[in-house]
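Only one chain comes next, encoded as structure tokens, the form predicted alone.
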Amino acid sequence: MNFAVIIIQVLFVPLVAPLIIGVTRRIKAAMQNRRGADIFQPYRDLIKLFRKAEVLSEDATTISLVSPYVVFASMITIGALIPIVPFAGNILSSYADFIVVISLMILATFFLALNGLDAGNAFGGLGSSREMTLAALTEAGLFFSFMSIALLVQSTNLITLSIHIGTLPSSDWLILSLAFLAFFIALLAENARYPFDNPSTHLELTMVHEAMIIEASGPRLALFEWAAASKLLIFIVLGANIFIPWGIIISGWQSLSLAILVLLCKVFVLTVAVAMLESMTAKLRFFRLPDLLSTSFMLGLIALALAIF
């Protein structure tokens, strides 16, 4: 049981991610009024810059050739370590707190950053400096949504969260409310979609996640589309799981099923909301975007206050 649990929490983020984002693009397409891509499509677009030749800038450093795989392997690392399947049985379980999770976020945006920085492509400076500016106006919405949670259940270990908070009693339900709004507000952010960025161009007035990436290519690039699908779907399942928490108790190999696929409902609820909310918004100017994160970030201190106190 154990390691059907370990092989599940470690595989279930790479070979899922790429399918919610073509899910989220054939939503998009179907409320435009057009037909787009089968949902698999992204699966073939990886299959295809596996495939590719590189090509490196010549002012290209080491950090070009490391970048894709830090960033990469901290979006894996993270995707064992949230509760996919919270079992307190385990043994990830010990390390699965959310300080050490938004910590490896943290890590993969300042290597994406330099990434774009070292190639010396002015778009690529420009995207750096959007992200950062974005990430620092981020993480303290995100860290507050997670500690007034933390605060209720006492405890920081995201397992322990997703079994516990579906106890809390309805008076607590408030807390929750406001710490999942201020959460989603910087899924949107970290994720780069809408009204943050917009994940399907190369505008330079509107681009920052793909700025960043511009003189990526081959798997490299492919690297670099793997771990952004899989940022997305860990967001949506911690989403899922903590802030959701309904029907994730396992106790048996029917219970693990029955998880499995109420996850996988959940998952999909949120990844229609996300791509219901891009089609129907439109992206903000950059200098407006803090005061949007300014909101999460109250949110999530209202949220804690509200635990504390």
Given for the second form:
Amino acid sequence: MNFAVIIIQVLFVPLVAPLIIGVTRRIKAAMQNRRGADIFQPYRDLIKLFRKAEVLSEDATTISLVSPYVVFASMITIGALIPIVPFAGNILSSYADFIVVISLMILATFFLALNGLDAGNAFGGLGSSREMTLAALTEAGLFFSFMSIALLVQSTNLITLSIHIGTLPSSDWLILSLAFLAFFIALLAENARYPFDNPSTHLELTMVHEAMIIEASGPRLALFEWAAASKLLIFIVLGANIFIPWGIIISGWQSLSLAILVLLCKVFVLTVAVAMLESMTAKLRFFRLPDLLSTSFMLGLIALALAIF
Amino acid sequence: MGSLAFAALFLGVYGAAATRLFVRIAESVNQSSIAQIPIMSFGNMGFTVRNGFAGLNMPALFLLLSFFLLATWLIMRAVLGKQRISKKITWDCGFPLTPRMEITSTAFAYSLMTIFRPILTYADSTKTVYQDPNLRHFVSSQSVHLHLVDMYMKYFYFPIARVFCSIARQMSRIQNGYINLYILYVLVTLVALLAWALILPQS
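Could you please show the structure of the form predicted in complex with the partner chain, as a counterpart to the form predicted alone just displayed?
Everything in the complex follows now, all chains and molecules, and the chain you saw is the first one.
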């Protein structure tokens, strides 16, 4: 059981992540009256990129060679830690602290920003600058949102949070919903979604995430794209299994398969929510983004204050 | 630099074990037992906050991250074989790219500085010299000066320093170089102490 849970934890994020991107794109296409590509298209795109030959800048250093691996490995590590199937007996569960998860995300962002700066491309540097600006403003809201729930459950461990959140009295649901709103804004900002960034843009003036990986190609670009998809899924799973606390108690094989099924349903609902929101909002001007991020920060802060008092 | 970076990484990973050593040093100086502080307990590998509220095992996490890093590299190598990487010039959007076009540290931090302008007050001034000051068509030289005001210095250290300086200036009045006056201070102090000694036992 323990071994099976670890295998699921490690493989779920990389295997399902491209599908989430496919579903998001399909829903957005439907909202825009387009037919759209097949939901499995991101898998084909990844395979295509993995088969391609690679071109690197003459000015690129070891950073460009290493950073795709660090970014991808960070996402796999986070995937192994977060409560995909929250089973307390899991050997990795004691390391699943939310501060660790946020720190690993910052590690990935840091290497992504270094990659943008490495080749000396003007757009790459601009993308790194924008990404670090957004990251600096996003992390506070994300941290406060998790911290308020951690104070309610008296643990920062994500598996414990996920298992015990369902037992909270209904009086705590206000804190939970405020924390979820702060988390959801952070989800959009961290994953380069609307209104923060356009995930499919290739117009230099508006790029944030795409600008940082502009020099990457072939298998390394595939790793970056795969890591970005994994990050979106990680956030959606965190939202699903921490803020929507139903169908997550694991006791045997039957409940394990049921938990995965319930998780997939919750992930689908949240993916649809992200895609619908993306279709209905316009991208904000860069210097308007702090307004939205400060909303996330304030919501997180209010949730934290309510949790303390 | 390399050894410093390695030391920083080592301390980051084995922070808990290092803290245990530091606690021992602090205890030998202070003679009181810091290890008894109930809020945190340090193990050989990680530390836990009181009642298991939070815990961190950095060596295990580092090992996990390294394992996945190595696994990704090995799988990529096994599936794709040894990749041939061709080296080309950096994408330059049609311009001949020069180091002057690279982003600078000022530009990198500029958006954060703009967002936090009310707190991180910065001053920028542009000075332009024209070839003909009357026509102002052709610029002969232009310079931009960007200056970040140190918030802590301006609003914390300087005000405190000003208060102490003004107190010191007031105090300096009693020190004017006349030996007669100093003898008077001694006399006044002695009389005051005598008066105090006489009054104190009665009260």
